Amino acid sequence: MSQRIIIDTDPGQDDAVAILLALASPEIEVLGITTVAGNVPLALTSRNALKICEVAGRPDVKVFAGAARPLQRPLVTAEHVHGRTGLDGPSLPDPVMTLQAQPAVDFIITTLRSEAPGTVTLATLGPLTNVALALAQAPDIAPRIKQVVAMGGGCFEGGNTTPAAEFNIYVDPEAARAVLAAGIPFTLIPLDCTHQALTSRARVEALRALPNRTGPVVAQLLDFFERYDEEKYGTDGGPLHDPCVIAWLLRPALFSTREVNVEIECSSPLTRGMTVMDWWRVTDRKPNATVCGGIDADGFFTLLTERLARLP
């Protein structure tokens, strides 16, 4: 039986690879893609989502534009990581596909109200603004959501945007706090996990060698994307964050997890966006999230390469 998901995303090279992995996997039915401002502004993240669907040969996938800014703060973007377009690297043609007229938040609400309760997963790859807005506008959808699986945060790895905060949470910490507080089953894939999934030269070359269009495109995306983290961390390759969300849905056995309490810091100027994880259960706060602490990186890249080979 297929897993039915909505992908909420701010593409981004790693978001693009996550979308391609989902579209290449028969176990997953993508009901729609909702875009949010994050890595680059909303007009670009929406355009990038359309481009990636066309790379995958899936013009049937519906893309909905969402929030152009966080709930309470000015937008922070990451062109220094992802480039001016968010998908710097390959030269991709302008999309033929167009955005749906329905706003992303309305699509999330109407889909969850129309589908059977507990059958739709929200796979979130960027700031959680769209999901928080949907929950605020329609609290009745919370118990209908099967689960939220989110890339974000960090525990022992700290942050990648500030010493304390990972980008997706930092951009809209109030949204992350609201979604965590909604009582929805929540899986968090933080930097502690994704920093183990490194795009080494051998792994990128395996993608480049695929005898299709998608493999070389992904290799070019990663050539650009990994340069920032290679310089920052001194590693062979950079962390491939967002595809871990889709890999978790496909192969949870690749991951090690722990049930912990996660709270989001929204006030402190030093630690805004910090995911405060009670990893060692030193408080009496009840666990509210499944946190992925580790990943079988070889198994992850084997899965990714095998699935991307199925695309055009």
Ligand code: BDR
Given for the second form:
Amino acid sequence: MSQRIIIDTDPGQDDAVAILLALASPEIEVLGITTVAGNVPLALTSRNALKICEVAGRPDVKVFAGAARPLQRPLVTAEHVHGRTGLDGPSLPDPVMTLQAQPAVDFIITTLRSEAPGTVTLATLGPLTNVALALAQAPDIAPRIKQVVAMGGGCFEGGNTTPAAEFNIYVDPEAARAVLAAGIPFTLIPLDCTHQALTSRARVEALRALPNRTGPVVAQLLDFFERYDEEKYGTDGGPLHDPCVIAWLLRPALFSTREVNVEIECSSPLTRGMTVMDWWRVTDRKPNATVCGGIDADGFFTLLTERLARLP
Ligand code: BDR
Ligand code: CA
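Having displayed the form predicted alone, please output the structure of the form predicted in complex with this ligand.
In what comes next, the whole complex appears, and the chain from above leads the way.
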């Protein structure tokens, strides 16, 4: 049976690859894509989502614009990583597709109320603002959500935006805290996992060599995206964060996991957005998340390459 998902996202090159992986996978039905401000402002993340649906040859996918700013804080963006457009790299045409009129938060609420309980997964690739707003406006949807699978946070790997915090959680820590507190089955894919999924030259060249349009477009996205992290970490390639969320839905056996208590720091200026994970169970706080600590990176890139080969 196919997995029915809403992708909540702030594209972003790695978000774009995650969307392509989902749209290329017959086991997944994308009910809609909801956009949020994050890597770049909302107008750009929304436009980028439309562009990527067109790369996939899927103008039928519904894209809904969501929150333009975090719940309580000014927006922090990451043009230094993703470029001015958020999708720098390939030259993609202006989208012909348009956004749906319905706001993203309404779409999330109405979908969860109309679909059978426990059948819809939220795959979140950006700050959790939209999901937190939906839960605040309609708490009745919480028990209807099958699961939230989120890219965010870090344990032993620390942060990538501050020493303590990963970008998605740093941008809207109050939203992350609210979603974690809602009692929904929650899987977190932190930097500890995604920093193992490196876009090495060989892996990018395998994508570039695909005999379709998508493979070379993805290679160009990754050429741009990896330059910042390669320099920062001194690695061959950069971490391909967000597609790990979709890979988890497709092939959980690629990941190693642990049931862990995760709390979000929202007060301290020094550690704002830190995911405090009780990895060694040194408190009596109950586990509230499945945390992916490792990934079979070769298996992940084999899956990604095989799936992207199916697109136009
Ligand atoms: C996360 O932040 C964004 O820059 C990426 O798209 C990813 O979702 C990694 O920290
Ligand atoms: Ca993202």
